[in-house]
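One chain comes next, on its own, written as structure tokens: the form predicted on its own.
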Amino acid sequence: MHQEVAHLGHVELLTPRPDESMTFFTDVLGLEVTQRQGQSVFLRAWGDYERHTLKLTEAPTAGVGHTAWRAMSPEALERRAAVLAQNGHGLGWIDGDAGHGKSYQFHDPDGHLMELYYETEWYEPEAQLKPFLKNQPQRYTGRGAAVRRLDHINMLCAAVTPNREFMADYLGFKLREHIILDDGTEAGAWISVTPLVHDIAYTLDATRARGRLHHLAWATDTREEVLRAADICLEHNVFIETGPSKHAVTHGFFLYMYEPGGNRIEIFSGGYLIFAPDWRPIVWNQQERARGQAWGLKLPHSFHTYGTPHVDIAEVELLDIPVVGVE
């Protein structure tokens, strides 16, 4: 399959505390508000070329409303929509949303709502945000962590392999790294259509729930900015779950926190880029991943159990996932 999906376009994040969540995204992460519509606010990072990359929507519970992928062309959009529809995975066309044209909606095997679109509005900054460098979408404000761009999303799922294969077969995603446990279970997979190690990852949900979010990540240029973000979180009383530290998978320098609505957010820097057309996926075994992150940090147990929407772990039978340390 020729590449027909260009990149992660935007994500709709749901929050039961919209005012507090918006303050987090504007003052802590440093995003800019571009539009308000109904119960939603649209935001962007200073390095994103599209008008918005985050749609923040008031809802009874936290989680992801939908994840949107931009197609390579109008023709690619039509082709992918036809394939999804013919194989019973499509939900149908919608007229579009703020900042983009018509889109085709579908579910992955775990039930995460996604869409494909092509027509989009390139961001045109107002005078106070117009950059000096014309090849930069927006002026760098330096507010909060001043994250540069939306980077990736990590989904919790009941089974990794069906989701990974679905994204490969129908959308052309390539496997970059994955974890295979001693019993053959695929515990995590990092896949992409861009040179990034992952545009999306799927990891096992220990609660056995379906369709939940693990985290949404924004990128910075340097590790120092991630360290600065940790201090900013401290000053804003934002709960830091783990980090700063370095992942073994992806090499990324990371900081994980919970925004006020309950969604896990990552600030991410580094990682490596893949240019090889014949890339050989990296396979991590259970013993290797049990060693923890690159410098030995063990991620907390909540990394397997906490996601949004929230599941009360006292009321469910948890899946025994022996690997503590997935990305």
The other form holds:
Number of protein chains: 4
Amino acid sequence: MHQEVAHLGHVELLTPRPDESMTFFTDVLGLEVTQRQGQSVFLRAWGDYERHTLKLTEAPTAGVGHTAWRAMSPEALERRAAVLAQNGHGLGWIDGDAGHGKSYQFHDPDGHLMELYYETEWYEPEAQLKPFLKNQPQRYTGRGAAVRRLDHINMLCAAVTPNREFMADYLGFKLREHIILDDGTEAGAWISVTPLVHDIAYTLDATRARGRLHHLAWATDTREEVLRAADICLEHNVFIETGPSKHAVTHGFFLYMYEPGGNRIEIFSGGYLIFAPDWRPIVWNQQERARGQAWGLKLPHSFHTYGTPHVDIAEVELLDIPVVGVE
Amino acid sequence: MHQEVAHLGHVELLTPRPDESMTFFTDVLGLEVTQRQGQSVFLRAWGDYERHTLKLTEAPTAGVGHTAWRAMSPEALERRAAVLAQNGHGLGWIDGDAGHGKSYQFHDPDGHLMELYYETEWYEPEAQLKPFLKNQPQRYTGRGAAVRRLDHINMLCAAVTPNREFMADYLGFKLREHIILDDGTEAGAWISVTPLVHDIAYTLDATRARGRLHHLAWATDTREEVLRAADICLEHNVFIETGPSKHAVTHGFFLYMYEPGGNRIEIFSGGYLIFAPDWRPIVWNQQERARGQAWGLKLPHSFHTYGTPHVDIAEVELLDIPVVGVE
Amino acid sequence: MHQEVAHLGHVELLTPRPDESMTFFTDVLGLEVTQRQGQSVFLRAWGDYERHTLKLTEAPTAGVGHTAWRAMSPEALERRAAVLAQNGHGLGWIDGDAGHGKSYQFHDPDGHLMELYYETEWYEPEAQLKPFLKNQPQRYTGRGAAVRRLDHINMLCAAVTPNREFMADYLGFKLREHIILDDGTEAGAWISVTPLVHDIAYTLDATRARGRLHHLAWATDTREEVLRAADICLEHNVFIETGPSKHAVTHGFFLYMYEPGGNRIEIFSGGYLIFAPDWRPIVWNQQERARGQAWGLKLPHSFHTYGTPHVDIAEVELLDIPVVGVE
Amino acid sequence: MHQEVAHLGHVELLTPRPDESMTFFTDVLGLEVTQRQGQSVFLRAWGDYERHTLKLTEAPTAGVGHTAWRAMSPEALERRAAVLAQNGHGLGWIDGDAGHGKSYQFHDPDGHLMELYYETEWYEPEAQLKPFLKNQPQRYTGRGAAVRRLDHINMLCAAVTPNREFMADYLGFKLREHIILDDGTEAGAWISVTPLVHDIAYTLDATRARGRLHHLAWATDTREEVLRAADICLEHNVFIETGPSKHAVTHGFFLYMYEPGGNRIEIFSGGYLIFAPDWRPIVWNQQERARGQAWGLKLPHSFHTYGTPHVDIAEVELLDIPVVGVE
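For comparison with the form predicted on its own, please write out the form predicted in complex with another copy of the chain.
Full complex below, order starting with the chain above.
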């Protein structure tokens, strides 16, 4: 399949604490608000070319509302919608939303709501956000962590393989790295349509829940900005779950935190780029993953059980998966 | 056109001082030698997945021997070769070279020799170059500047537009940024098939020569590595022409030096990535470029006249182009 | 002499454009206002332990008001005052100023007003500036360049040697590096009482004026923060005179800009530390300095002629000093 | 007391595996060998002004041989020796060692062998190690982690207070930060004679042993070099105990590893500088330290029990100290 999906477009996050979440995204991550509509606020990072990349919506529980992918062309959008519909995976067209045109909705096998769209509004900064350099979409304000752009999303799921295959078969995502446990279970898969080592990852949900979010990630240009972000988290009393450190899978330099609504957020820098058209997926086994992250760091237990919406792990029987690194 | 060319594969550099050039590429850039054959040595950076990405060939004068692009598939290779041949641009097939299979050769309008290939040898490190992390092609030795991968090439040419159009029409390169002078002349164009802001650039050759190289660039992950590379250049008495600093065009953080054979080499980090399928090319005018690089640095005169093979600028009538930034 | 002066305490800068200067120091450098008094505003950097380190005073012309050094002890203060008075250099005691106790005033030979004090007010942050880590004086806000602390001052002067000797004889400053021209003229001297490679520097004023300021410098922890500061300058339309790059003298990684009042400001990182009690001063000759900064950058002409208060160089006969690097 | 001790001069490390330790110090840390003598090898970092700063000596068990401090002057050396002798702490004079003159030996209360010296040999690089910049002691080779200079030493001890007081009373070390447990025990103290936040630290030895080493630390200029060092450790199969991350105490950016002989080594960057002559020591309580390092990282258990010479913790009754951060 030629490339039909261009990139991760935007994500809708749900939060039961909209005001505090807003403060987090503007003051800690450094995003800009572009629009408010109903119970939602739309935000963007300074390097995003589209008008917004985050839709923050008030809701009873945290989690991911929907994940939107931009198609390569109007024709690619129609082709993908047709294939999804023909195979019974589609939910149908909607008229679009603030900032983009009509989109075709569907669920991945685990039940995460997704959509495909093509028409989008290129960001036009108002005067005080005009950049000095014309090849930069927006002024760099330097506020908070000042993340550059939305980078990737990591979904929890009851089974990795069907989701990975669905994304490959219907949307053209290529497998970059995955973890295969000793019993043959695929515990995590990192896949992408772009040269980024992952646009989306699927990892096992130990709580057996469905449709949950592991984390949403924004990229900075440098590792130094991730270190600086950690200091900014401290000063804002943001809970740092783990990091900064370097993942073995993807080589990403990471910092994980929880935004006030409960969603896990990553600030990410430095994963490698894949230009080979015939990439040979990296397979990690259970023993290899047991040694921890690149420099030996062990992730906390919560990293393997916590997601949104929240599931009380005292109330469920956890899957007996070895604690493998969800990166 | 769907993507038919995957990425810049390798470049052959010519050098009249092969031993000193070799020492530069291994000790200053930090490349590894993978093979020697006739008057050529093949080298690679630690992050390159192919067996080699630089062919260094002894020759009477410096310059670029050939520039090789990897196709997306065997079929894409055949399709591109056919189109080039049908339109009279092709030179024909060769059997390939160390590390890759058959390739189709052609000249760009300015006369730079190029080739397309698909079959390639994935690098298999010998024991002492095996990496600790299996998703890294080769051990990181840290020697010299320890550049990560071959990044892009910048060609001098008598006229930018025909070369840019040729690369677009026959190979699918997309225009990312360009400079249009007040008289309408296109003075530079940055184009790519990947999300990198440029895989190749064409800029005007003020000496009116043809087929010359402006520079060949390797990427590092961080700007700090570019700063460190500058110190390494000092200690090796490598001539630094300009930098480190930040380009306005591409936002690349650059360091330019001359290798002992005379070719200009760039160590580069941080240009932005383009994921929009409908990218809107950035047009810089003469006045905008006159303010220099991003932070106001003015490039030296040599940056606008020096290339390889060497042309004695005292012997030619220089094109009267305003000194615009060749980035 | 044992160490009698502890460190550079604070500097008073004069500005004819107080509001714009204030905006620069708070929004671009990232300082905090601690007090306003008459025509002055007092500011501090997040890493300074004293209540303020910059006094910004409205005045008809830009320049340095006074430069204050903290003594090692009350006794050291009395001893230094006595010696200065006995030798006819003292101006006498004042009662102190916002944030510090009585101080002894004097002029250096070139006429820059200085003072020595000991009693000072340790900074106690109000609630919204309380740091998360108790060993940090103030919250890190990350605003603007977010410089860490006042670092050093560089004075222009009619003759370097008498000023260097005065600072050594009366205050114990040690010579770290200096430039001696071919005709024996000392063109610049970097001196310190701390292990910093310079707390103050004296360089020749090509305009033959007296009492002028070359620049006042703040330090960041990392070079990456200096690079980031350059982007912040761009977005605030702050004039960057030169940099970021690395000095040969001191090894400092520098960025020079003019604040709206006209004073030259440096953001500085990374000069080396001197712990040897018997340091051997580095002597640079004319030829060595002619090669430019560490990586070969040549400083602009203004770097060797511009200072505050402003002198119109068209109106004066410039000293015929080779353009040596004032670092 | 005026400053009588200038700085940490050199340290002798003992290793039962001299060849592997040597390879570690040259290839991983990037030190240079300056001399071999008997069972010892002398090494230096590129930024050290003295001929060597590490003496590596073959011995049956790992640990610290001796720790040497350079005095401020010949007179300061005599004064300190006299005071130590008068108070019964001195061991007497030795003639000196490779690279330095006569030294006065003594034990700290815990039994670590120390010495004071003044006369030293300034490093004169041979041709291939001559630096490009004359104000740099040695060429920057970039080999391995390429640490800049010996920075500090951390001693384990049976009781912190007597050692801290001894170093203050006899040698003038100033208390910068310390940890006081709920029962009043001083669990760690960071002290210095220089503006570095610590030249030496004392922390409780949970094994109740005496005279042990916790770690010896070298400094780099940047945090990026610490991150790079972690990758270099990976490629050399060096055991990383913890890090890179940021300490709460000292703010140091750290990476801890064990060299093949068993000694814990730190690569360190970025602790803050103290210029206040009347520094107010930071007191951390048990609860504050329980939250871990600056960004929340918890150190491994080994960090609180492992030292050299090795003590088998299964064989001893560990002190019941809360796991407080030894930084």
